[in-house]
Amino acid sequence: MRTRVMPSPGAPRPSLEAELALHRAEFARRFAGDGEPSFFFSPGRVNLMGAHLDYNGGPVMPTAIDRGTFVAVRARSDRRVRMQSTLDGRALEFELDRVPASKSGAWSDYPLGVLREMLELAELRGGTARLAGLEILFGGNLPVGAGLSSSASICVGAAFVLDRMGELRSERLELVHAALRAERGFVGVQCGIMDPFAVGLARPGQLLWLDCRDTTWSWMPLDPRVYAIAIADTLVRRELAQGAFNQRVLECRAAFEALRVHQPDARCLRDVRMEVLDAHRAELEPVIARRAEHVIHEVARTFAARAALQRHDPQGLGIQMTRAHGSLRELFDVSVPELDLLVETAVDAPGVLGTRLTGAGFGGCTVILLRRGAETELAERLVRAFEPRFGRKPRVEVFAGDAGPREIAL
């Protein structure tokens, strides 16, 4: 595995406009022809609380980050679509009248699934003809497979781009749901609603409080002048983890089906009370009981984290984050040694309020909530602990918030 060494947390990063200018040059190299493309950005997200709760109807607390998907797109005079990515050499070309009906296992499954959804939406509005041919180049600065929701970033971003290019004027939630349907139905990942909501409803300097049972949401401030969110990347990629994630979904579903008999008012696993699980644990397979125990306790931790923020106590949020990691390791079995070491090291570093793995697990990243000014020492501690054991340096970066999918003029 090729190791990428982090820059110093205080080192300047290229501006988004500068990175998109490089993307423009790559578009010109790949797609000959006249006419300037349009440029769009769609952020990734990191989830601070509510691990594996979205598909169990629970509350979550994600925030969008200033890394994500770049899209350069130019309209064609015919109905041919050409998709390429700077991250993969495989291209996809087809006519809008003959859109591929099945997935191929490539990166293009994600925007292709979104295109199919947007074509249906356009047809319902009587405007299919407005979606003409396109040349699209995807890219970005968000690590793929790191647990920062590159899939939702590309799906929500693709929906936003296609909506703009087709002049469909969809509401933001319509685009969020189109992205969700594409990932679930076409790509086949049984994800919850958190990731596309976190990307599509992003506000800088805010955590999104999203109740995945009734899809109500609000924003909770976290002052970026005082607190920072760092990501430590193990560089363990999760390309083969989709099956393990889907297995967790099935295990949680099995737990709910078994326990709802004893609690008829429960609408999802989030609703099941701990005393019900304790009373009927012997009726469940041990692994199913552990999954249910994680979900029930994580719901309580996430409400406790929100209460801490409401009383202006980010340290209380951090405590719940660290407790969540222990549960993900012991009860949900989605951590790996690299993640555990990063958490154990970070939690003892000055200025750190809390940390846990983020995303589905099985590799990827940890998220760290810390006070401003502690970033450099944190990064140095993580590298010193990690490199001797695993033979590579973790990538540690401090992220800012983001305003969500948008067009950017260059």
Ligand code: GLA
Second form
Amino acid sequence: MRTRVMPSPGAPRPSLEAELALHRAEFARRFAGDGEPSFFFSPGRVNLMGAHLDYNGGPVMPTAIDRGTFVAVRARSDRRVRMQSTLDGRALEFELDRVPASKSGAWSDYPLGVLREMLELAELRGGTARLAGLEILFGGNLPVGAGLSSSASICVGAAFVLDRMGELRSERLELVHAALRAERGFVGVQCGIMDPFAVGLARPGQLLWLDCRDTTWSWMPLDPRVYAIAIADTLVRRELAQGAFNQRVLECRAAFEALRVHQPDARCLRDVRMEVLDAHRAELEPVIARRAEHVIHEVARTFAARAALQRHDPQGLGIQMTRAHGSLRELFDVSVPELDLLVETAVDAPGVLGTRLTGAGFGGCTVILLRRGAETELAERLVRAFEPRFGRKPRVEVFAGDAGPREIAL
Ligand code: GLA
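Structure of the form predicted together with alpha-D-galactopyranose (previous: the form predicted alone):
Now the full complex is given, and it begins with the chain already shown.
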């Protein structure tokens, strides 16, 4: 495993092309043979509003970031597929006619699940017999397990790459759904729809507004010359985070089952009104009622955040972000002391509009919306507050937006 030294905010970062050139050299080292590979990039995402709403049918406001998955890929003259990653030594090899049908617990489950989905699409579009084998090297610059959706980045990215290599000409949404089916089906993670949509529908300088009840979306501009999006990574990675996430999904489902009886028009927890919860709170386990309360208020906060952006008031979005963190801590129980300290410190820093934990929680990162020019002071304050208490520096990074999965000419 390679150690990656993250540049401090403000320090020049290597360009995507420079990072991909290193990836090209690594590909050449691992896969002997002729022929230049093709190169692709697929971003990660950070979510600003709508925490734990996607699986409750609520609205979310994510945006893609300029960190993500690198893919180098070359067609073979036979039907063998060889997959490797610079981030994990476990390689995977198989024939296209004998694609593994069960998962192994390794990173390769994600692209393998996507490959299986894309083969089904290919089957519908003229058969798979004409498809060539591939040599694929994955890598990237997105921290894994940090809540920045490395899984959607690799899944949507793999769908995009396989679509290109197989000349399947799928619509972008078909790729998003193939990625989602792979993660839910083959990999077996009960993820919501936010992440693959945020990656697949990315536009630079825009937040995605995705309504997860009916999968409608639009884009909302946030001027990148004036505002920056930063993350502060606690470096806390919880082994049990997946189980705790699934538990939140079940608790929300229990809340909806109990409350829908009293509001028959509700199709998901997002629809339930606060007065219905208030009137029937005593029928719910206290913990279930707190989960519902978070969801109902977070729906209202997310609509308020959108209204603020629509009236060109990013400060209003920031206020809702910081309120959301309080609810995630008090009602949804997904924060940890490291995240709380980063939020408490960032809200007082000059130029910061709002901050909260992002992703599922239980560790990972906070997201910070701030004015350009305030990045260095913010990073210094976060380190000064965090290091004496937790004995290490948080990793602070500033992101630019991204245009979504694409081929990059080197
Ligand atoms: C994880 C999931 C997302 C979403 C967030 C919480 O990141 O992958 O689908 O549920 O948690 O907002």
